[in-house]
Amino acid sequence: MFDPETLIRKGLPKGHFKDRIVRTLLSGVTYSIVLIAALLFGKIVVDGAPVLFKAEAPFVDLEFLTAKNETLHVFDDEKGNRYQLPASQYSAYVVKNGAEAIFNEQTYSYSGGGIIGPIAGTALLTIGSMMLALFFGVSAAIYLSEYAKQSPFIHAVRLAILNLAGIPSIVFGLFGFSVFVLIVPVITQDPSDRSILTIPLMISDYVISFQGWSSSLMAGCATLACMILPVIITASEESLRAVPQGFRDASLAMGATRWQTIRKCVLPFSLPGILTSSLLAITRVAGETAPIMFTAAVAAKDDLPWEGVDGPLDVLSSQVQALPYHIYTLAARIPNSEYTQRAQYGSVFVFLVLVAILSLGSVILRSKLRSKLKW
């Protein structure tokens, strides 16, 4: 064994052993977190990858990615052969062979077909919420960073924004339900019975009706945008402040207006930081369940959001499926069995792959912008 006093007399610092203990402890905690994450993702990959990939060409189960979600029918035929057919194929089997040829039938909701509906809904919710959040978030950050004077009120606004970042997502879901689904005003000729107030516009029969947007894609996007606004505002403001003040001074000295200075000299150099906040927001928006549960998501839908509609407004006013809510439904509302695990693990694996692709794309774009914009 080593004698600490002997080692100290030889010139080692007195805190050498304490430093090694702390370093070992911290490294152990760090690698434990990495190990837990690796085991978690490994479990998802092991169970979910076989659902998406297969041994023969084209090596990807395109039907799982492109088919609509259906009920899974499990049954035996007269010879004892076990079948697992989604509802559409099951109906064709019954027409061909007759209902008397089916034995020991069991059904599993949302466990057959594919997941194109949840994928499309998640993409629309993510794109819509990010467009809203970036517009309002970056606008607020520009005002707070470039225009607002330092005052107790502005400090209170910044504190409120920071506090909003810590509110649970379920609270945002209830907020979106009470505001965007039930109350927000709309211009219509046929106000709903639940409207709390109508204001005539004196233009034909149009009125402003405080009746909300109902459960819809538009309400879900607005709710998710409110949820990620604090992250985008805070990160964007810090990115704007990181741009050297000399850029602003030089532009103003040459006769440029404040907005021209911001647009030409500040925003381009702050884009990498804004993209970083967007990266964090995308991963959170894509994975949220509680907000869309109250405002936009539906467990099952026969058509894709853009099918059977007359225009973009109809798409915005329709409910959508979403991968997080689809996974929640499979895991919490459907009895777990060997027939539901394919849909469960396959959906989780596809969801992680989509989030990874979005994150990787944002990282690559941010790196390219950083390499071009240097000072």
Given for the second form:
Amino acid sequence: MFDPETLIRKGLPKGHFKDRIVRTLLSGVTYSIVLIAALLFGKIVVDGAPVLFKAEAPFVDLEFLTAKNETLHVFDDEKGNRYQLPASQYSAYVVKNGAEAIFNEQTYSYSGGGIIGPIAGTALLTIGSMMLALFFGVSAAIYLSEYAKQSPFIHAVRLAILNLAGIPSIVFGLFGFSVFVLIVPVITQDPSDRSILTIPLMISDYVISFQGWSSSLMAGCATLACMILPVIITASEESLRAVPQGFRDASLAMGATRWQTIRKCVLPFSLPGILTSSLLAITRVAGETAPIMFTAAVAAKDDLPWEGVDGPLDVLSSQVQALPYHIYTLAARIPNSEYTQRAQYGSVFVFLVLVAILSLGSVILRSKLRSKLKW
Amino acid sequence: MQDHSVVIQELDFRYGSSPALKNINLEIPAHGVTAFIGPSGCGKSTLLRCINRMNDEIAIAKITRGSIHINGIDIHDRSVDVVKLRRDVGMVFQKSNPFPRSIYENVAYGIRLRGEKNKAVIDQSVQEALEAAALWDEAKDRLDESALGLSGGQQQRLCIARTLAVKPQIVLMDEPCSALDPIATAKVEDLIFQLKSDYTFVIVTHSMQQAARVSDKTAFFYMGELIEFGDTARIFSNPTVKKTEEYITGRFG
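Swap state to the form predicted together with the partner chain from the form predicted alone:
Below is the whole assembly, all chains and molecules, this chain first.
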């Protein structure tokens, strides 16, 4: 009755080959993605690393990181030696040897010198927008998660915020341009001609003028902050919700007010999550080109953001260079040749290293803070 | 009306559209232990949470009729500060929920909430609270260690210490021993017994043995209604309502 031949099937199971094929296919797709990533990073590292790193001490080409951006002049001298000099050294060379010593001259904009301008601009944009986004985002998240009653209206608000995260960054760029650059009010003594509305303040001749901040660091920060807000809000809310309800109950039952409870029993324990997600948001803010294209970024600027200004407000209302925009300019707006590669791949490599450091930082920060807070 | 007693009159309570408590009339005497028993979902925890208005935190929860007076004061009156009410009416939860901080910080939390800044006073109060919760001897050498390193029973006693540190008059306990083993349970029950001359305890429990052991009065709830209330000894030996008898003899629930 129990014939072992029928109980234990011999040979390959039914569908064996199909299973093998599916498995091969899926693993192939997975590894091809890895291959793409490897090629991408490989290309940038192979071409970019030599720009930044040197064989001799201090092993890093500090000049590339700390020098200002300049036009690159490529030329031969009378003996046929090829020179690649940034504009400042080029003019010194011309002064020394005379203009007749230059042969076959070619110039490449933005390709000489270093990238301190874009680095500084990106740093300022990132810091400014993260400060704005964290303040507004965490405040909104606290309201949504701790104060708001879970009504249909709040659900709609939450949905709207989530949807905001899906909007392409170029749309945020246009939004920032039309709102922060052109409309938002400023207090000034001499309103611009394109001011939409001016309201006298009755204090000497100051007026509130709806003329926008024009293309400036603060318009860029505000636009980037808007773009990153939904990410910060959603992540912060999740971190807040991850704090066990028991902590809130216990705190409230001991006679703490709502705000005391949030400040002492909820925020400290959700901070790791908020910080981690913010660090990831930083990499996005630092990397976006589209939102700053019309609102803050400029392709070339002789001064660093803090040079030749009359104070912090002047820094905020001036344009800056930015790394992603610089990369875009180098890649798309000037003729490519072997001489422009140094600046192009160097910038991309520096940018990638920055992003990698920030991501690594978020991972380390998370694991450190997590190990401290367990429940 | 006795001192510190809770008087509940004609209380109706709803979660959204479903009624959770119906016409509850109950007088909880001061300086004693009152146990709420009944099957799951009978409303005993809900009623407990009404006494310090923890249900305020639940959006859909609503008292639709009746009142709760503590020391003759209607706790739902607009002049009553819910924060002050909760300092007088402490609560220990079913799941021990110490903050992931040091033992000392857990107990000091409530003291600091009062605005106490003097370190010596806080130290003193922490010690008193831990002594009252019979945790001082076990915890005095590790006050700076994480509260999460304590055993389950110690954690629950820490939560009790934390509640006592606020110096409440009434302590509400929502199944404080449901997650504890018999030894830890015995310790908590001992504690209640030691403290009941100083505090008014209201304890929700699933264990009828526990109700019989620790309480002076017992209230039996069923389907959102108070079925029977009286001295514990009488309820367990001579219940007047058939439903109570069926429950305590284990015929349902």
